[in-house]
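Shown here is one chain on its own, the form predicted on its own, set out as structure tokens.
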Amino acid sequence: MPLHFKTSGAKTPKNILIAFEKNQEDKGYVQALAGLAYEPTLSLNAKDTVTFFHHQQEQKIIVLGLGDEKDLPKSYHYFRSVVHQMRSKAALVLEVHGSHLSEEYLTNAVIGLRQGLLNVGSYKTNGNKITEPELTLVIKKEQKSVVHKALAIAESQLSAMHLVDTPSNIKTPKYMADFAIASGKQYGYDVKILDKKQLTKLKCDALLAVGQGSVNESVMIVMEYKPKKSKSKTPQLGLVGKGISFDTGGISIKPSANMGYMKSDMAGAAAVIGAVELAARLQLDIHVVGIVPAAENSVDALSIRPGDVIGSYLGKTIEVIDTDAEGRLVLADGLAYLIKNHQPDQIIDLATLTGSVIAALGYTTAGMFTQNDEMASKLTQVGTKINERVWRMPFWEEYATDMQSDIADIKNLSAKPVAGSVTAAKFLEAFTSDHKNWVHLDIAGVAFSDTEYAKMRTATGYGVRLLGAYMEQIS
């Protein structure tokens, strides 16, 4: 990995990366550092750098604005920005003096170094053949642990982003299975996959409909981590990750513009698996379990189509309305089996459910559906301070009567255009069985946009950081 660590510095590094908080700059220590007869001028906002060259030793010194305290949530992709804006120069050594920052500032400069190396091009012809920047990151003895965790962390969304970004082409719900079981044998978790047979046998009906019109069968993926000295078999937290690896729209199918993006709807199962890959990297105290019910939603003479009843795990039938309505109905028998076979303490379930989330919150926080006071403030004040918010919605019963059906249980789409994320959330509620520590989140907005780490939209990893923060706060 072209990411080291030691406790001192380089005799004659090439390139010096140093970070300051806004007026908090050592002007003293850059100007020893790059050699200058006089004390300079910084001052520096968030993300403005200003470069010193040290002639005698021929070393360029580059010197990052944090900003103030508010700006610490987002500090990762300033140090994510300044190793993406260098590695397309080839051979290029970095060394990153981290010493004098704060525990925080050093997770998400740890982040943002590993994250700037991330190379999304690794489809082209030459895409393996890109010269990553060597960073050396210096630190002192006492702050390894700190390092290291953020590392985990980084290469978790790494993970996570991978997935989404892997053209569906390559990406089936059975690549996802694989993917899913090669990770649990590397960082000691337990995986089982249940296939198009057994889903059969357990009537695991939603699932099944949506990936019908697919060559490629539909799975589920349970994942298991449980700490070495656990004795528990309820686990304290159960996660569930839409799993959708391409969504053509089915029957009712999706305008051609941008459906080449639809690759990324299984970002909530890429978030699940990532987190719970990050759990047993870490070896967090909490028993978790990840569900990822995953199918691609196709055309074909087999798909179901508008107006059909189809049934679900938990035995409700659904009136399919719309077929581009089908995350949630996987998600329902996601939501069910894990309730059914594992009961965990509390339920959080991702999904790139809805545009209607998008046109409320834009695409700077997920949207997040809950009863349950306590949980909704616990995510909220993690995801705020590592800069992966959620903001909570209005969820009152009134909702709920635009998804009743005449001829079956439930609907999957309201006939009204308004509120369709809301109505998406009570769809989902219906399969809790009354769950109350469940919380639905709408990631829809902030799973994949537009970064200027790509010409194109790409994966940004949410969800991965916010539910190991959260994991760790209820441990």
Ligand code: BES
Second form
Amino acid sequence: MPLHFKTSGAKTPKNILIAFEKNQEDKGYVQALAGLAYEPTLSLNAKDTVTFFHHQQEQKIIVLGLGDEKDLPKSYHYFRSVVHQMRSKAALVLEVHGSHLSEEYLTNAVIGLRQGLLNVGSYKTNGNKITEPELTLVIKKEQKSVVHKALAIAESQLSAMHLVDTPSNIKTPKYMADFAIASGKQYGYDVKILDKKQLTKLKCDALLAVGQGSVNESVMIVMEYKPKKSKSKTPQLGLVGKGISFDTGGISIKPSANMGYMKSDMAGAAAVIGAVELAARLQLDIHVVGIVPAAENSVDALSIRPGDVIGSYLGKTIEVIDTDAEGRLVLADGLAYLIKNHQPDQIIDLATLTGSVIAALGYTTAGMFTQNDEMASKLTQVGTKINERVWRMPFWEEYATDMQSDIADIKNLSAKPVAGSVTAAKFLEAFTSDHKNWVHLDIAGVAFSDTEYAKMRTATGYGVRLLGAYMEQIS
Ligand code: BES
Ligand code: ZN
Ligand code: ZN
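Could you give the coordinates for the form predicted in complex with the named molecule, as opposed to the form predicted on its own above?
All chains and molecules follow, beginning with the one already shown.
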């Protein structure tokens, strides 16, 4: 394990990292640690670092500022940056002092330190040769459970991030299915895969239609985690994640600029797999089912065309106006399958669904669509606290009229070039059988973005921690 814990420090670590909130400033501590003859000047603004050298002991003391309360949700980023910047340096030994940190800060510290070890260059021929820094966290005994929980969060996030960053020639729908199977085996939850034959029999025609132009066949991944002493037959929570392994747009093909980013069009799926994994790791007291309708949206002679009418698991017919609006098609079957077969109390779906949500909200918050005030306020509160924000969007029934088709039950694209993320959500609503406790999160802007890890965009792991914290709240 690249991160270990101790309840006392080593005699002479090469580097020491200590983080303080502004109001926690402890000059005396730093002065003694660094062997300084004077009281140091510390800048404890969020993310600021000040470095001191202890010449006799040949060690470096890095003081990291945590700012004030408003900076807390983002504090995992500060730790992550410090570790990430140090990664390239060979044989790094870093001792992090954590015993003075509160539960919330310690959680963020552990998540950041662990995430800082992510290696995005795993396909470089020398990619695995980067020396792993040796991180030691010095804490009090009674902080151990906080650290173990934070580490489980970080590792489930990392596996989701890795999956999103995996190129689509490797990450087929079947690869995602195998990934979920392996996670289920390792952490103790059930995974069932519905293949093309079974999906055909079940009439998951919308999911199959999206994948029909690809040699990589569509699958539906069904995950179930049940606590040991669970009494409930039906799950308290059902999750659905958009699992498009690559989105070319299909016959309504996308422009080539940045099309490569569409390998991330399964970030909703990664969040759902990561969240079910996290529930199992933490043995949360909640019965949860996760569904991933997975397909590749390719251009081919067999692809669906604009104007085609297709069926769906629920039985409704859909006029495909634009084959690039494919996420809502696979989610229609995912949602309908979940509701019919599992009858969950609550449903949350996550999808990189529209460019329109990015136009509306940018890259700092997901769009949230729901009729349920209680779920909306809980998710808002949890998301703000952990820096995976959601912002509630309008969702009045007027928007649904834009999705009426002349020749089928519904069409997959509004005729008006406005409010695209809302009309997309209205399309999904038509497949929820009026379930009262359903929330749709459009994560197109937050799932894959600029990070300190890379020059191009990379996965953020959005959703894993949010869903984990939400599950804890309602369990
Ligand atoms: N996967 C895209 C949405 C997307 C865009 C995600 C940018 C992440 C970044 C989705 O399938 C799509 O193509 N949506 C279209 C819908 C349009 C055809 C109605 C869009 O938003 O442009
Ligand atoms: Zn698309
Ligand atoms: Zn898409």
